[in-house]
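Okay, so here's just one chain, in structure tokens, the form predicted on its own.
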Amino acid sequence: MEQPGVRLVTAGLLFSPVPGRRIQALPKGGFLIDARGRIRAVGTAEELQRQYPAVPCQDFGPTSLILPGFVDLHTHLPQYQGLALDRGELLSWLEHLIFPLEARFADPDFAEQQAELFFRAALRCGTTTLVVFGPPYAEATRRAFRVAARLGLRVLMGQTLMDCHVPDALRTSPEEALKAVEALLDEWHGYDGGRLSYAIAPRFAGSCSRELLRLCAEVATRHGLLLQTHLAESPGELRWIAQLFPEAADYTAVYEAAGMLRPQTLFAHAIYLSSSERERLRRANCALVHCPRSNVFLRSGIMPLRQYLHEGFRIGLGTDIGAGTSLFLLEEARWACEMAKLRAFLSPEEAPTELSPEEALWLATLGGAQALGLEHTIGSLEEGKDADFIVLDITALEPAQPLWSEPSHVLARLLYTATPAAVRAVFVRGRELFRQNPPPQSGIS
């Protein structure tokens, strides 16, 4: 008997992220979605639709592609504005662009009208899953978790908190940023069955007193909550750290003391680490969030991610946008790649450095479910998963009619030529977000 909601999508091709950093593909595939919007079977088209008759079928057609949803692990909703405006290297980007943009949500009703641009961008982009730096005032951060609400994404979000070495009009002090905490806890921590997350949002140790780290970690410990903050980007940042921080070893150091090494800890950029604060890390269980893009417009370097990966550490991307250039996560994997391969060429002696289309479509889904400690709810197609998809177009590809069609040939050229413009659809726990129409198709050879 057909259940209500329970529906069977199919494709012309799957392509499923599975253990050992490998892609799994499974041409004319698809799988059944449950009428709570999780995976209940995966196989091919044609056994599942042998197997479940009566159910209704989506399908997207010969020229289909469908992936799990983009995981973002790093970015700033109040930074979109900003995005691609060069001021230099971090901290006098820091100073002349962004401070003056975050102030701006102190009104309310823009930081709401900000946060529908920022979603809604995300979601042509084919990211299902955020990690989001809120704005730096409650109210605004709580307008923003009514867009997401309203939206249907899946957002682990905090108001970025800073008490120091930051203008006034941006200041929160410890006993402020506790209250604020805790009513947006309240509020929407745990939302529509976990899709919404509270995640606690100290900048970072420049921004920031010894207190109100201690706090940042006392209440994240407290709550089970996600925390998240910067770490070792640039050269001039590690210089100002250890003034700031005399009696720190290192930077790690400075948010050990502060209790913040702990599993459900997000490290981004982490290019500068030496052997005793990987180690540190490490023990602690901390992920990492690699954001080449911004790596590079920042002139902050290059993370040794081949280093990091083959010494165990969970790590995920992130967009880092305004930093970073765009929300188009898989443009992100492509400058993994691209940036390992640069990283070999200036540092032979750390051989082999360069990354996979493979490995770089991972690390952009199940990579990042694991760094925030989701893979059992997200990042791949497998059964019991909630169906969080995009569907893509690959006439939308470059080249046209191309001579290859095989699955790698097509996971290469995604990699590397795709746009937002390929995203036709997208879904979260199976329910439609985006849709846009097609180009005209000739199917695959």
Ligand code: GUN
Contents of the next structure:
Amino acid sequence: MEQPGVRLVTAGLLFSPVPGRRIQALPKGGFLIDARGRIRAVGTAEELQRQYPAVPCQDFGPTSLILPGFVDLHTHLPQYQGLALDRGELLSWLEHLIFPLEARFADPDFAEQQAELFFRAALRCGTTTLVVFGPPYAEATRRAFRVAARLGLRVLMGQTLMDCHVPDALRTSPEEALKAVEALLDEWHGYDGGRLSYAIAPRFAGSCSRELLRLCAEVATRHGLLLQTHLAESPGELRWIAQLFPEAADYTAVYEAAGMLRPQTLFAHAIYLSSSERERLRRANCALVHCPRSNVFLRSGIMPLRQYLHEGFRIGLGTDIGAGTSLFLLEEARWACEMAKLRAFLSPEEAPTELSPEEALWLATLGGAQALGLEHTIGSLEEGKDADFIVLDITALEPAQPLWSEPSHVLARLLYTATPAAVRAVFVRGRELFRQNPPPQSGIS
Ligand code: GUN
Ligand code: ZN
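Same protein, the form predicted in complex with the named molecule this time rather than the form predicted on its own?
Shown next: the complete complex, the earlier chain at its head.
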């Protein structure tokens, strides 16, 4: 993919996450991008221009804000068209809306068209890295990889695998799954210097046999791949999994028996975990994904996020389309703050449970990168990392003409009021993948 040349990029304000769930603000800041799309130096515009007088500068203007691109740790490509359609709780929603929708991906042309819509929508929302449950068919997943390769964003994706308790049209036997995964892996894993990766995706214990789960863990371990699934999301699901796996002491034990507890495994939701489960997941250094909007939409519950952070889990955020209702990860971060307040209100004995806007923005960026083990490549704007960043327009936030404009105020307004309309440009490895011009001024004064 063609790479633009060496240049400086500067903005009115730059936010970059740092360890300790903090965000560092750099007014009138920017960085130098090298010919390979890496960040080479970070500083104020003045310092950078003094140090690199001959390098061209792309300045986004005094009301611009640069952030690292968002890292969406959990979402479903074949559910994009199901977004916002309410069919009750998890198991009923899967049966009545999601399974019939996913079956349409047997048509590879439909899959390709949907992948284009989905990845373009993610880019418009400022997401530069996505971990994706792909279509439940190999050819459809191949087409989706092809679209991601062309659009330029960073994607970790796998065919959604199921072999029981789902309609016949969605089943893939363990033998077929192995063949399909190995072929897709060969074609796409590591593509474009690691921009695309294959991430094994058994749906959950409710639609996978013991054999399929074991196979997924084995292939993921053998090839050093990310493994992703759902865990302890809703009370109805928990009761059903207990019936399906009577030999397992708890939900986590099902995945444990399959060999799935490892640092490169992402467990989405993880709302209902006993202290023993948390202890085992922590010991194996598994990462968790918080999807607060999906958890409300499906009436699943509220993750005890603060407790998990305190216990040292690596955690990031996921939009979980189509149970989540948009691909805008900042809104997920907003809901993480609000749901933490609600949890504090409902369970005062757990205090403190709250999450600050600074911490929420951290989870949407560096937290996600850490959960993927990619914190040395993406997640913040630091020398040596890839230049995956987005430019937002501060004047698109509320209120108009704000009384307070310190970086901490901008961060709070960003978290609580930003919409995708504030995203002006999106870059991966320094290459511009999306640009939106500001809307024309209204004629009414
Ligand atoms: N559990 C099993 N499959 C799914 C899914 O597609 N979405 C969510 N939110 N939970 C699941
Ligand atoms: Zn999901």
